[in-house]
Partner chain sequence: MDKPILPQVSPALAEKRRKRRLIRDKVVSWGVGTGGVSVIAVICLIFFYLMYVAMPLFSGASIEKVASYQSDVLSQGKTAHIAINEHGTLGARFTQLGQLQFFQLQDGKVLQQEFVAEGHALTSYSVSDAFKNTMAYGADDGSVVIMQPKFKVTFGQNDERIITPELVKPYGESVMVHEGLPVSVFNTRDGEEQMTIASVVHDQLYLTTLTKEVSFLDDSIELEASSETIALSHADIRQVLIGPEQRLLYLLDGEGSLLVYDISDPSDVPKPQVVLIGDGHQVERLQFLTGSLSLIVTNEKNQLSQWFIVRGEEGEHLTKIRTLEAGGGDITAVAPEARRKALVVADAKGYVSLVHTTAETVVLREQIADQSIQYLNISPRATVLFTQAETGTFYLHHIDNEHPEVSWKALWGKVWYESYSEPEYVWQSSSADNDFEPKLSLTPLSFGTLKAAFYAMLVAVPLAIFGAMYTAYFMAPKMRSVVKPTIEIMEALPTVVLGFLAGLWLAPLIEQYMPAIFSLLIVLPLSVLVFGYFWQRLPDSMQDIVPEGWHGLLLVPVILFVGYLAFALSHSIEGLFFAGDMRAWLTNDMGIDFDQRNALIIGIAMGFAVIPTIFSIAEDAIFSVPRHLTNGSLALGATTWHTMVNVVLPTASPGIFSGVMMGFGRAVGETMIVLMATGNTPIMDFNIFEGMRTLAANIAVEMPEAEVASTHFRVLFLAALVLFLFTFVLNTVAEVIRQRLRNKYGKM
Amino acid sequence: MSQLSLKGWLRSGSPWIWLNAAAVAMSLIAVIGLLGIIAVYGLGYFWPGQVASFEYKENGHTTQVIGEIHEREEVAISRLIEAGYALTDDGGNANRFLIRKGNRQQGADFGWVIEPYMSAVTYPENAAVVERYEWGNAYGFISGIKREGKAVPSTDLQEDLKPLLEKAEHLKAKIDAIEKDSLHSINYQLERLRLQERKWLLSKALTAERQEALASERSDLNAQMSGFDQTLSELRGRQGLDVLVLKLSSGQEIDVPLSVVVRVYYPNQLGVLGKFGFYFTKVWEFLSEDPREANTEGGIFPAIFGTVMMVILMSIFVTPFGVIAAVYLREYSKQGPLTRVIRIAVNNLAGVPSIVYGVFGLGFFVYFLGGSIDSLFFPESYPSPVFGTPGILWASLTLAILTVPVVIVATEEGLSRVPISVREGSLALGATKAETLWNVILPMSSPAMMTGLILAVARAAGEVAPLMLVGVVKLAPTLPLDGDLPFLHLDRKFMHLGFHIYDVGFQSPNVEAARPLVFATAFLLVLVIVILNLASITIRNNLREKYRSIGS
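Just the structure of this chain, alone, in the form predicted in complex with the partner chain, please.
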């Protein structure tokens, strides 16, 4: 390109090309920036932050503050003065920090502090973070261990605490196992017995023998239950014995029973390796544990499980129907205006707002189909609905309808790429149409179906709006798959990663504390979806290469 004068340059139209290039650059920055933000915030969630300690002078009071620095922002001093801080305006800016002070039973979890009021920040070696099952984190210094109210003499508190914590954890695991599995299972069976009795009663088939059998089963279960209750109360009695004493920033000492402690760690002591170790423990906890504290702490295992479960069910519905419809459109129906209209309609359904599918699912599946099923097959559980209420079956069916156009379009594309010579070859050898389809065409286009299915799964995993109407809940007490007959409970409500993001991010009482967790969840969801999409793109590209060689 030769050098031009400004006027010539303007006239050549190059400025417009630069602007076009800028549009691409901005789009790229937006995509990569967005993914980057989610990744940084999401992955940063698990990294142990340093525990800072400083003095804070406000209105003549000096308070000691211990906590994690969460955020930093620069604010004009004039604004701070407006907000009521006593400062002198020099026209400059001051740092403002968001500190996570923890100890929620003593006040707000988070608080803003401004730098001019702060003394120099130190990071004390033995500052401890106590993660608890209730009231969130506590920050402070371990000052003692008590057993049954009496102080335990100790030279190395941190070391002595470890076995006790392990013991407490063990005990808690036992209690959880009884509460969540055994007791829940017994309750479930009792409920089944009640329904069975009502069913017989309704169909006038409740004979004396049956009644007796029910009663004996019931008494068996009740006996088991009281046995578990006894074990439980004994375990619970042992649970509250060990207590650690935590000295808070205010100097006050609080007793933290070890039964409510998730873990104790000393972030300022951790080296890089230790931090990585801690990081992966947290990541594992996030992926494998149940949520705590109204979903703002702990893991998201039920949400992952629910999402996967729903997607699998959806795939079971969507694949055969999508493929059959595509085969029909491409191989069996007459290629005329009607097929063209149908094809356009199918294509456009992919553009219909997902909430519309949700409304349809709620009205048709839940109220109409579910209601009919209930009145036909489950009269005994009236008035509480079984299938006449949102649940995982209806959610996956709704999403199957939502994603069926994706599968149809992808499969059709695959079918259209199978060279005509191959089909003709098969037919010429005497194979019937069905045999050609089954042995030649479908195997050749199977990667295309795979692509379609992957795209459908990716779409379904990210969809939230319709699910809000047909079966997702913020907290499901039980998974849709468990050890109670019939193992797979299609009528249950479930948790979902996308809805988890919406719910925790927008409906939770402690948004500030929940935000990092939401970022982590968002990162996981985006990661899964991007990987799925990349996989489908790769498969599709391979497929194209393959046919290019066959076709030529």
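Provide the structure of the form predicted alone, given the form predicted in complex with the partner chain shown above.
We keep it simple here and write out only the one chain, dropping partners and molecules.
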């Protein structure tokens, strides 16, 4: 290629087109690769792995090991010798396996083993995995069933165990319903009565009639609580009757109460359909149940609920403020130096670190505004704060301030694209400026407003740093929305997907067990954000087509 043709090719702009195409392609590859890695490591956790049993000979001692093989890696034999293994260095590599042995009451949950020390590896069909509410999984062989300390004769342990597990699950569901719903509601009502009595006492309005009414209502609630306590005692007494006997790899037999068992399954007996059924059951459990075992097992429903609810509240707060500010700046304010400074300030706000918004929310919303609300409307709660403590309301308002620049900029851009001829035509037909704004300009700019709102939602869903200061917690015992008046409790703390990832990934006492859940939760959060962005494009395109005829 000659020098002149090269210059012509550069001036034509083709290199920039190819450069932009390459950048877009690399970005797509990076995003798809990231999602793929997260999906493989996260969603693969729910697939039932086979249970291996083998002899492990180390330092002259032979032990029987049973568990799931989670990871495999090749390690140079020279490194293993340096680590203290008695091997012959032939310059090669040896396989090392991470085994989930479970049975945390008897030892570590996970452990590394090397292939040269392993022998007689089998996959016995009767190897059982006992998933428990506490202490994680237990691996072994079910050798019997006990009731009230006595062995129950059985010809088929697997079949005889099924109705007993269903009975234990039914009892646990009853106990959870009483503890989480009935007793919680009664305690909540008793606390409201206490606060109401204190409020009347502070205002010197506590009359004898009111005292009598409060005492009567409190007596009824205490009677209900006594009835529920008696029912709980009966149900808990029935819980400890059934026990399964599990024989561990060491030969020791342990009693596992069925009241602490989530499920018992035999992964080496499962076919393809059985594994898929188990997989989707575990995924649904992950999405619909509460976490347990320091958030390393169970589900993440409270975190999903808290994230969605916070985003909804944030949207309710940010939309009117962002749209009104954009309308004023574009349609009513005088376009001068002051307006330009305001626009520059709005654009700069979008670049402020999110933790700064968290500090502002803690200082202004929680301490100043929340403390003022408590002193004015909830003096009976002193010294316990109501709104003067982090909660979902202040978290939503903090994120609304964080995302309002996005809504303002997007709405202003939409308003500026409305043709001047449309405005003049509306005014010429006798419409006022307010009518033109409401009936013509805002509908035509609604695609940009919706895009700004959903982009704000996408950003808010992934924020973590400010929430750590204004309301998010590791584990929330109750949801912000329940059946107790006023139903929506804006003062309560909540769980969040982003903070859940941080907590499980960096604060978990069982790192190996928590790592797959970090990937699974991260994949879910990224998937939510991707869906929101795709929804923004769809909504924008539909609204653009709807109002295209007005502009033309």
